[in-house]
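Single chain ahead, written as structure tokens, the form predicted on its own.
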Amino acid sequence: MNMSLKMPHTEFKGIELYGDLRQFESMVRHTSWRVGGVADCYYRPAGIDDLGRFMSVLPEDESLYWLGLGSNLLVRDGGIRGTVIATSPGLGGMDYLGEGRLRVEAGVASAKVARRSVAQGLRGAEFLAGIPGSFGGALAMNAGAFGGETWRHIAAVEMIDRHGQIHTYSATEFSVGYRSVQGPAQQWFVAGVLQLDKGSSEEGRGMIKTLLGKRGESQPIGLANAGSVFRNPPGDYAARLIETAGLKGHCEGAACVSDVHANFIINTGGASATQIETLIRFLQAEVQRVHGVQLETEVHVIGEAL
């Protein structure tokens, strides 16, 4: 039980919940693209224990969708038939364990992990300042930026299963690649332990400032987007392929390829998920036609079309 909350918010299937449970929740305000239909059920747990209680009474065949800060995600306009579990801010714990180890829960913003690590005199996680999503998302996809990758620094993880039970694993029990992580089926990340090097906090803060400066110059900061849309193919960059195919600035309705970085699609105002997905498929087809390269999406597309 999350002891920071004195009273349960609601009762669900005979158990008391301390989080925020909603039905028929629009996903527009929960995604960084500001698009998406209605989710049948939306739960924002108050903590890991509260999440476990909620999951323990869900049907075995309930479709689950995990949400951090809403980046790297496209929810179709027809919405989601199933339950969305929002890890932020309830899974927001972050604790220094000593000997260079920092335990971080899934709902913590990646940028906050970078700041906390350098404040603790730890080095190696500064690149997380350039990742717009949550730490849970970084764990799930081995997120990276500026030459750094999440799983290079992971010592152990905690996962939750369909029955609400927590399991702890060593990082060596996972198969990790570029933007991919394979581990136990039907289990989801709730926390991870970073193993970092000790170093100068001042130098770490300076590196974060430099990285954020580069990000501001090369990415459409302040505009509704979901981060990089496509994975970089081996030996090349998705942005270069899109730009050299003459597609920078190309629009489908109010969804447009960014003029700043061609691997970003921005919602210029009032775009639909359908317009964004149509633009994604068009970019894939054109890059295939011009360059003979099949771009794979980094963004996760979920839900039903209208």
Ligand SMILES: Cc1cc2nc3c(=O)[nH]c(=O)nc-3n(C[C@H](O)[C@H](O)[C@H](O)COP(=O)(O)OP(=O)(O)OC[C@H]3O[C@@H](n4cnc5c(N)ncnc54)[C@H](O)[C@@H]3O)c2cc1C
Given for the second form:
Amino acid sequence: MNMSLKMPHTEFKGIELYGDLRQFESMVRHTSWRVGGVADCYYRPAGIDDLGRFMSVLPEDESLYWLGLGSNLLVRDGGIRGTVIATSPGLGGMDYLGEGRLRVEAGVASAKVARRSVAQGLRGAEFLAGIPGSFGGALAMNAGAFGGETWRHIAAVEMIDRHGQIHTYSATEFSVGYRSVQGPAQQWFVAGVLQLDKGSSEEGRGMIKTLLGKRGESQPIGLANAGSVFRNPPGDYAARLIETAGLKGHCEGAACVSDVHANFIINTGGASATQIETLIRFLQAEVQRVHGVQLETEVHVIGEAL
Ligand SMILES: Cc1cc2nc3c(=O)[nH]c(=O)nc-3n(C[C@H](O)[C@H](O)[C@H](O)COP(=O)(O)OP(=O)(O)OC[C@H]3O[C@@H](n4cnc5c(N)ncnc54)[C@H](O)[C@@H]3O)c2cc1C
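In place of the form predicted on its own, the structure of the form predicted together with the ligand is requested.
Expanding to the full complex; the earlier chain stays at the top.
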């Protein structure tokens, strides 16, 4: 644990908290698009116990927004009326339980899960290496790449409810699909247990290298974006539909469709969430007009418009 998190920092409704509690936090620095308004309240717990204490005293009707690494989120410019709970890096535990089972807390970066699993001589989680989110985000989104999908390897998860109580579920209690996961309402992931195959670390490392190389060739690197904006419609690719509608490179202010991958929108510098959302709606309308296909967003859009 970070030394600064060892001592209680803040008193909140009569309890002592170890994490970082802030009012009026700009979401710009917490999202990979580098846009978004101010959240009324932002809490970064030091660990699961700390989070439980915080939630146990929150008003029943407080609106909650869970944040991993913000790599799949568009926060509107008017910000968030409610509390943002940031799992990274506080929920950062990762432990090998034996028999191919790796327990990972929600705030661990997915790339770290991939590296740790191969170092442990486990195979199957390499695809997480290039996904720039948290493990909690991967659980919430059923993140996947190059044929791999998060929930294919999940044995069990731990969730927290509004009162700070932890519940353990087996993966079979969830309904899981392409970038979608349905489970208990009003509960959020604090950890998951991966069930992986045993195998060669050397081969696992080689696979990570290959997958990262492929990503570098097909995606814009080093520019502010949120990955694929739209879900692929059945039997097709959102990028193909956007590109063949002639929309590659199209901009709304400083928000532009990537020249490298048409399903990515880049903040080329100083874009607002409004510009990004306007471009999203424009792409949807144009793809509908040209191809007769309604694109659905994969990125989650939250918060209030200005
Ligand atoms: C360059 C780039 C490449 C990408 N490539 C891929 C890819 O190959 N495959 C892929 O699937 N995705 C990809 N993504 C999208 C994104 O990285 C994934 O969806 C990732 O899993 C999101 O994790 P996050 O921690 O950033 O989630 P966030 O963006 O912080 O949150 C996403 C959603 O998950 C919810 N959430 C987050 N944590 C929790 C929790 N603990 N409990 C409950 N709900 C939670 C949030 O409320 C929100 O609704 C890419 C993004 C970028 C920027």
